[in-house]
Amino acid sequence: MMLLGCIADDFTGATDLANMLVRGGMRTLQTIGVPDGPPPADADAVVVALKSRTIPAREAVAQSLAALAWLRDAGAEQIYFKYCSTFDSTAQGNIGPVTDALMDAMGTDFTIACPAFPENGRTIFRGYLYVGDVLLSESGMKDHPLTPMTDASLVRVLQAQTARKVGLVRFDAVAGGPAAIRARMAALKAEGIAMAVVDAISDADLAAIGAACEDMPLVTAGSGIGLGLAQNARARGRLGHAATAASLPRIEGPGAVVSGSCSPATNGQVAEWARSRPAFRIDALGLAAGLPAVEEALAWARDRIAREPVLVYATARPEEVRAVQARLGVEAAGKLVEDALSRVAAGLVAMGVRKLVVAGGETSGAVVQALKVRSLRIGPQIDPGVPWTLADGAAPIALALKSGNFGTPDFFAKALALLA
């Protein structure tokens, strides 16, 4: 019996959230994208991946509402609609328009909105997201080349993107513990609020809000409320096989790294291996000028990854990125180096690589689109939020997909040594 069923709207979330599940002790697969056929027997959840933060919301929507009829199908009992930390989205969506689409299909009138993960920095205080010490407003995710995030009120950025009325479940009631947010729950839907932001400061909040979520046949989330939803199903006594770490089987074969993000999380990273280990840089303009930056990439690396792991990388500072936007346009920009960067990936893996990190949500969903990827086997955690995990297909392919956010600043050595 699938006890949950999750629509991600990008690949690195959808793993976030699965490593959740794995360490609340769930069964859980990860798909790339809508599946074909049935679910496997023994998973407790399963998480459909889309490429859908970005996309045109009804674009977007479209693609929820198949990934919900599938899980449907498949007898999820409850459905977790899983967003970025930061809340990544425009005035006009998709998280907005996302949720007001999964509510109407499945009947329901009621829902929260809760992207807090403590563990990772992510807390919401009075309806206000914070990024470590600063608001989100004020974080690297003002310069997000895609989804710059300018207003750090939950409650506004998602009461521009739906018709419904958005309230708040304050910390006061959170602090009370799980029948206190369900009391102020009831309280707001008498009110005629549909969707509620909650405030969360710790791990001990997330856990609270979770169990009041129990009985929600809708819940809509970063990833830390994964970890309170599976402790329900352990309380249920729905979980009867032991909560044992992920663990992968040994994989054979060089290593290396492909980076898109331009967070600052990820310059960080990349200036550190830069440091003293090989990294060859793709630079957009000479994309868009026809250079052959991809076989040049490809035949830089052929020569190095027997002796040692590489990185290949388009991350750039946030000026350099809107350089690059301004010449080429935002979508354009994107796309082109996307592409470029999911065909590296396929191109060292044709090499022999067979651990590969990658760095950024939407280079994440081109690279294992371009590997032909249709699903995941959870792993161990490298950082919070980020796991390794193993590809289906003949040959055994280890990938960590990180949120550019996510990760201390040795991230891509630590999770190469990891399956040393």
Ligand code: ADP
Second form
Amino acid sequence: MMLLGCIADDFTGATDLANMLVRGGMRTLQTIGVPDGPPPADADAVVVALKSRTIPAREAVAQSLAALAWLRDAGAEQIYFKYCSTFDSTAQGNIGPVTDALMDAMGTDFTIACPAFPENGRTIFRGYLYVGDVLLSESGMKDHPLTPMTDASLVRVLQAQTARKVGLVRFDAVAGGPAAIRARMAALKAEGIAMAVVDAISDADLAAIGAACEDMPLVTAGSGIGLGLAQNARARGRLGHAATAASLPRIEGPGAVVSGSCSPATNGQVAEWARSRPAFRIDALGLAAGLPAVEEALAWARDRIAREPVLVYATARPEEVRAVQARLGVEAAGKLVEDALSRVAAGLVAMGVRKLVVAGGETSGAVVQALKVRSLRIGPQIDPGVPWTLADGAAPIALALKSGNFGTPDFFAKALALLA
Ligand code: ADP
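What would the structure be for the form predicted together with this ligand, rather than the form predicted on its own?
What follows is the whole complex; the chain from before opens it.
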């Protein structure tokens, strides 16, 4: 019985949610794209990972609807549209358009929008999203290469992406618990509001919101609400098996890191690694000029990986990214670098790498597609939001897909040490 069918708009985000559901005791499978075959018999939740965050809205809608159709065919009782905890979107979407399309297809007239992930410092108060102690619009997200977030008001951001009316379940209602939240949602619905941003500043809030949304056909959120929904299933006695700590079989083989995220956290992680370990930088402008940077990176790695793990990165500071984008265009720059890093990853795996850390949501999407991975089993958590996973395929590969802003400064070495 599939309790929860999830549609994630990027690959690291999908892993983040799957990790959360596993922590909540749900047996969870993550698929890369919409599966061809029938659903697995033993999953409480399936997370379909799309790479739909920054593609044209029409395509994101089409892919999301295909995922919805498969999940409903598979018997999913509740649908969860997962986006980033920093509400990453462009002026055109895709959070609003995809939510609209899912609501239309499901014939539902009310849903929530709650990217909060307090454990990672993403909290929502009076509709404003905070990253740590600053507003979203003052955080590193203002310089994101593809989805710069310059407004912290989630109601305003979402309202700009949908013709439906957007409202707010404010903190006072959330503090009142599930019944108060439900009452507030009913009042908003009566006012003609179809999507409600929900304040949340703690895991207790997530649990209360999850409980209030127990019977909501469609929930849209970051990964945080997943914890609340898993608790619902547990409270109803629907997770019969013991909550098994996620474990993976032992993987032998060299480790490596590929990084395409340009977030402040990843810049710090790359700098920390490069202080004492081998690191190769891929220059975006060099790539654009036709220099064989991928081949050079692989030749460099070939001499080293048997001895120690290596890092290949395009990660750069905001001013550098802006300069590259000014020359190449935002989309072209992103694609060029993603393509190069995915070829690096495929080359590393061909050389024998079996433990691969990838930094960056879009980057992870490109890498996972290049490796032709179809599904991921969720393993132990490295840092909040980032587990090790086991990728299916000819040779089993351990993959850690890290969303840009996640992880401590020593994340890369810590992740590889966990599998040593
Ligand atoms: P995050 O998880 O931090 O959002 P993503 O991988 O989703 O990271 O997005 C980063 C984007 O920036 C990717 O499209 C990547 O190809 C691009 N990128 C990486 N390095 C550079 C660079 N040096 N110049 C321009 N764009 C870059």
